[in-house]
Structures are given as structure tokens and as C-alpha cells.
Amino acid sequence: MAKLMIETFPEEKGVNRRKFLKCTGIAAIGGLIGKTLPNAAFASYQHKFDTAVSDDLFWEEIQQHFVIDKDIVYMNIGTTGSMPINVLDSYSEYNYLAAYHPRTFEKELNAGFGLPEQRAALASQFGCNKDEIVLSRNTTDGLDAVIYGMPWFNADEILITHHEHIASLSPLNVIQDRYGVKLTEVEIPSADATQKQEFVQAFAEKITNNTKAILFSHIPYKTGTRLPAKELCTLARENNLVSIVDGAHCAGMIDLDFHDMGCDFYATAGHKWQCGPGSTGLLYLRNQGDNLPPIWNQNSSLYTLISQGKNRGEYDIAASLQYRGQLNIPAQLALLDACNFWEKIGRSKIESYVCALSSYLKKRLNEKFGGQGTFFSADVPELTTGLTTFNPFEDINNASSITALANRLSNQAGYQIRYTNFYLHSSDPRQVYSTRISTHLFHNKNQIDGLVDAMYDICQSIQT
């Protein structure tokens, strides 16, 4: 990593910036920023990766990419993930770049106004087009500016699953209060889902004269199991309806392809699966063809110079909202860097590994514990995801054994993961508890082993 000491500086006046870069260890880039690509770090990278190898060797060689902790196993993603090491070297040398040059550094780091460059490299990777796609905080910030931009009327109705996160269901209610806007859950299967066919009829019964949207969690953070999204968003298209999608857990971790897709509107974040930095995230919105959806650009500082006045798909409604006044450039340029790091990879390469092991871990674990226990994703392929969601208990409602092991499994066996709770039907009294473990691309076999068998000894105490 750059390293920048007072005394790297000339005495005199107006340091160059070719010196400043050769000084600071941004040299390195200095030749290729001002060229198409924002991240010139990445484009240097020497690792190569050789996919003749056998799988075993590929993917030990690209969990050298990581600084995790060595003495933990980190499976935990579902809530932040790790920057590899090209994307912390770019973001600490963007960083400098910007307290050295404050006025002129975006120029210098072609980030342009509005990042059109970058968009679009974003768009090709994501299946869309560069006036579709923003760079956002996360899919909070994503979230927010869609339930928040579209016109909603007393008595509208939006269709959520009874498993949506608090980043939706907070702006819904919201909506709710203000203007009378209706919300309907639509209970779908967990522990029990075999098919896609099952969530999307559970959402076609609820439908209504009244009813304005779906929003869904293309794959909820409560179970792990994945929603067949495409379906949903044409059952949507065939009735009129406006598609939201929470895909938190999406970018990084599985392919997406968002026209493929046909959904409305997508947020997802940049932090988790897609390992960038902290407040990042990818926000689409459809911006070609027909029937698009209202929205006004309501957090954005651009509304009355780009998007007033305007129907939609007659501007670039991606560039009205990337600009909100001070933006992080280098972390939002850092997020890029990730992002050519996993297509350098190759995302459904990605996709198969990641569900391969969390296939592999409910394998494990139904193994060790004989059959007995609870799983609440499903091991189905076309509904798996990296996320595991398993209680190893009799006793499915107890919050206290789900914690204590939790926590043991990271206090003495170095295992973090993390529990939820929810409930399993929309009618249930109580809520059920369950241990929520993520795999990813720097996970291997002998990991999942590890754990399997921790968890086991650990609950064999806990239970005697």
C-alpha cells in the first residue's frame, strides 16, 4: 500500500503531480488515468489466473487475494464483505490522489461528471444501459430512492413477502402513513420450497384491482433461499404492476443481467458479496421500452437541470441521480475496481462455486446431525444461494441456544457467522431462530468441514 510521509514532499512550491505519483506509489497508474478505464490499479495487476488448473488450485489462488484474518474464518458476507487486496491498494492511492489534488483529482481519475465512464462499464457487466445504472450508497439509498420517488394514492397497493428487511419495509411504511398506500404480505415457502412455480403463484393469488407493485427480496436475508425473480417480474409485466427488487445479496455473488431479468427497478449493494468498500451499492432503473414507470429524482441535486419537465426515458435519469452533491469518488471508483476483479474472474463462474459450497455445507451438515435439525434454504439449484440458514435444535422457537452458539462458534472456534429470526408463516405466534452462514469465493471445503464439526461439538454441550 502507498505510504505518504511529510518529508516525501519537495520544499518548493507547486509539486508536480508525475512527481507527487512517483513519490506516493501512485506511479503506477499515473500512465493509464485519463484513459477509459477508472481503474488503472486493477489493470496492472500481475495475478494471473489460469483456469486449465484444476478448480482446487484456482481458487486457492484467488483466496490469495484476501486479507482476512487468517486465525478466523469469516462467513459472514450476508452482512459486510472483505475488500481484495488490488481494491485496497486503488482506494488508499485514489484517497491520496484527492487530499493532494482536492480541486483536481476527479479530472486527473476520469471521473467524470456524473461517472458516464464508468456507467457504462458497470452496464456492460450488469446487463443494462449506462442511463440505467447508478452508483449509490447501498441498497438502502436504493431502495429509498425509488419508494420515495414513485407517485403513490390512497389505497394503492404494493405485494411484500413477509420476509423483507427493514431497508424496504421502513420507506413502505412511510408511504403507508402519508398517503394511505396498502400493504399486503405474501407468505412464501422457506424451510418447504421446491420449485419456482410456488412463490410466484403465492404472489399471482394476492393480486387485486388495487394492487400498484410487487417489491420482493430477490433473495431474502431471513432464509437465504432465492426467489425466481425473473418469473416475478413477469408476472408483474403481465399485469401492470410495478417491480421493486431488494437484491442485497445479489451483486457479487450470483449473475445478474437485469433486461434479462425484465424487472423495473433493482437495488443492491456494493459492500457485501461484491466485496467493495462501505457505503456503495448499484441502483437500476428502466430507462427503455414500454409503460416505464414514474419517479421523481427527489434525492438528487439535479432534478431542475436535467429531469423537470421531462417524461421518463427522455433523459439519463442514472446521470440526474448520481450526483448528490460531495460525492466519495474514490470508494465509488474502488467498487468499480471490485467489480472488474470478479469479471476478470468470471460472475457465473463465481455463482457455481459459491452455491456449489453452500450445497456442499447443507450436505455436511445433514450428515453430521443425522438428519436431525432444520434447514430453511433450500437445497434446490435454481433456489440456491450462498447463504445457509440452519438450527440444529429440537426446538426451533429458542432464541438462547441459536445465540450461545453463535457466539461460541466465534469466541472459541473461530467460526463468525451470524443468527436470524423470523417467522416461518405470516400466522405464527413465535418466531423461529437460526444460524445464517455465507460462503463465498474465498471459502474452500476444508473451511466448511471445520465448521460442521465445531458446530457439532458445540451443540452437543450446549443440549447436556
Ligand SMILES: Cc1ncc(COP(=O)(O)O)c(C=O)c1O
Second form
Amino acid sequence: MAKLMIETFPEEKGVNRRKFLKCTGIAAIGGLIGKTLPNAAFASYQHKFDTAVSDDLFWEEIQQHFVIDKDIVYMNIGTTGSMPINVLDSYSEYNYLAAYHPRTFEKELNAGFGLPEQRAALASQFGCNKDEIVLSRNTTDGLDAVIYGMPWFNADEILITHHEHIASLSPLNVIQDRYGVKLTEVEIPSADATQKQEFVQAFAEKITNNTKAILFSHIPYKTGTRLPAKELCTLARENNLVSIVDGAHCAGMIDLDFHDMGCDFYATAGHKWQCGPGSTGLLYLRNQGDNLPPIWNQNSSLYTLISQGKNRGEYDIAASLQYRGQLNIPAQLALLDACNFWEKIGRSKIESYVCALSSYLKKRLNEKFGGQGTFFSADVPELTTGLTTFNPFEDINNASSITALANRLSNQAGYQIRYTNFYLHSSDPRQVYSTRISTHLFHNKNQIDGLVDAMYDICQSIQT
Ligand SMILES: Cc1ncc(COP(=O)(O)O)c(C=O)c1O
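Beyond the form predicted alone, can we have the form predicted in complex with the ligand?
Now the full complex is given, and it begins with the chain already shown.
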């Protein structure tokens, strides 16, 4: 790629671009990666919690690559992430080039039609083939392409959990009203879960002769507990069901391998934990092996050119879904840069660190609140994620105490988190409320200690 020389650059919101450029560059961190972190410690899937949080020097260096306002501690990556400096920089350069050479910038950036090289690079990072991965607009976009693209018939049944997001519930309700598809809720455990098998069992019990697909969030946004995606996809395959996974919170947090997971479809975000630009995401569509689920080219411009008249598996399904009119190529290329940065750090290291911080947070909350309060996210390594949900109050159905806590944490103490509300059990008459705290690679233990102290102090002054 031709390196751009940008003479002038608008200074935005007090951020000085020259300062940016000075500390920018993956190269600068390249020397550190692999040198200070003992790779062997992260080799296994099991999170080595203590090891992961103790390599302070390594993670301090990583943290310097983020521009997040140092006056706040941003802990709501579950809503949206923050681009590292090198990604911000390259995104700006791509945009500049798009304005400078509107006719030729794609060629200059090696962004061939349907982004074949970029898809190939992403495929190698996410355990799949080039013809199985699409750069989408976000998780919602990917879920829409799958749910609206699949053929549905009256009385087909889809199993979903009772903790799904509107991103899937919206298209699912459309196909319910449009075709008469039945949506059946499976009640899943949250903080009380101790084993993967509990989730598998909950789904297995609901399968009927009409069940055609299962759809679940790999990490439900309400509780932050990780579902055993591989085991659930195996259950689906054994029962001849299509598996659709909402992985909004997973790219950039969890080390994903789609072939190993064995899912049919997986939609994830680029703008959340992967810290790419806004309106970026990834969609995986299994295009190898047997029993490929049929899917129409919903929202594509290339049906007649690539797919028409061909059987599933005989064409590059990702290429056919990749092109849908003029796209935001600079954003998509910058997402790949974010992914490449993650690869350099090591996705498994990131997963271990992020989950270790969550585990540390749970430990500190337990200590500070003397065992009082309710967790909604499990503290079992296999079920842990970077999302921690906790209500410190006795009345977990009280909305105002949690909203007051979240607001005051942000306005008075500078910790930006969010709260969620949901039915803990399907039959509960009232919803529970919980704080939801995201721990990511730019956080450290000191920030968690500060958050826990601030939570405790604020809670003392909230009337319940
Ligand atoms: C579980 C889940 N699915 C889907 C979405 C929508 O994500 P996106 O904005 O990438 O479409 C979210 C957003 O927070 C989510 O939490």
C-alpha cells in the first residue's frame, strides 16, 4: 500500500494529530510483544487468571495505544469499543485517500472487488475459509442477512434463549408474523451455572419435531455469562438443526475459531470488543462440509453474477454477500487493521487478560461488599467473559437504585458503566436490574480497585 503523506490535518476535539503520529505504529509495540509475555502461560484454553493479570509491563504498553480520555474510566465496551491509535490513524489515511483519489483509492489500498485479500486475512484469524467470512456493517446486519435469507415455513420452530437482544428478536418476530414461524424460549442459567452441560440440557429438552434452528447469544448482553457455543452447535448438528449464533460481544474478546465451533452462522461486531470503526462487523457462513443450510442472497447485489443457479457450497457465498452497493471501504480496511493488531498481541492472551480482570473484579466486589449483593455472571473459567454483572443492593428488582448507582459512578466518580434489566427466570413477574461492567485490554487492576471503592462509597448514600 502506498504510504500517504498528509501535510495538514484538522485538529479535532483538542486531539493533536502530530502527537498521535509520534506514538503511533504497531512497529513500536512489535518489539515488546512476545518478549515480555510468556506465551506458554496462555497456551491452553483455560484462563490462567493470575498469570494473565500479573504481566503489568506488557499490558501498560498496550494501554498506551488507546486515546480514551484519561479523566474517565470507560467500562462500557459492551456498547461500543474505542479504536487504538494505529487504527484511528490508518482509518484517517484511508478516508483521506478516498477523498484525494476517489476513482483509484480502492486499487491503491489493495481493496479488490469483494475484498478477497481482506477476507482471506480475516479467515485465517477466525478459523474459517475465505468464502465463509463477510465484512458486514455490524451484528444486526449479519443476523438480518441470515434470518431473512433462510427459507421459513408455517409452523417451523426456532429455539432461542430468554436473554436475546432486539437485534435478533426483531427479524425473528418479522418471520414469526410473516411466515408463522414459532419462537420457543429456552430458559438458561446465568450466575448459578457451574457447567456447560446445563445449557445444552436446557436446549435439548425443548427440541420437537418442528424445530428447525437454534439461535443463541454466545454471550448474552444482559448477564455476561458465556454460553458453550461448541457444545450447543454439536447438539444442533446431532439433531439436524441449523445453528445461528449472535456473537456481538465475542470478536476481540474471545479467541474465535468458527470451524472448531461448528456453527452454521455467526454474526459479530467489529466496533465493540474488536475496537474497529463504527458500523463494522463480521459474518461467518459455513460453506464447507455436509448439510449446508439453504440461504438466499438477502441484501446483495451479486445474486445473478455469483449465486443464481448454483447449489450451496458451489460458489463463494461470502463474496456474493460482501458486495451490496457502495460500501465504507475505509472503515472495513481499518477493521482489518484492528484485527491485525489483536493478532500481534495474541487473541488468546487478550481473552485470558480480559476474563482475568473480570474474575479479579468479582473477587474485589465480594471482599468489599462482604459477600453481600448478587452476581448474574458466572465466575467459572469456562463461562466467564469480560462482562461482569452485579447488583449490590438487597432489592434486585429496584430500578432506581441501580440507575442512581450507574449515573453517579459516571457523573461523580468518572467510571462509565451501564446497567441492564431482564427476567432472571422466564416466569418471574418482575425484572431484575444489574450493573454491567466491561473489562478490556486497556484496563488494569488499579482501575478495578478504584471502581469497587467508588461503587461501595456511592452505595452507602443511596436509599433503598
Ligand atoms: C447480544 C447482542 N446482539 C446484537 C447486538 C447489536 O450489535 P450491533 O450494534 O453490532 O448490531 C448487541 C448490541 O449491544 C448485543 O448486545
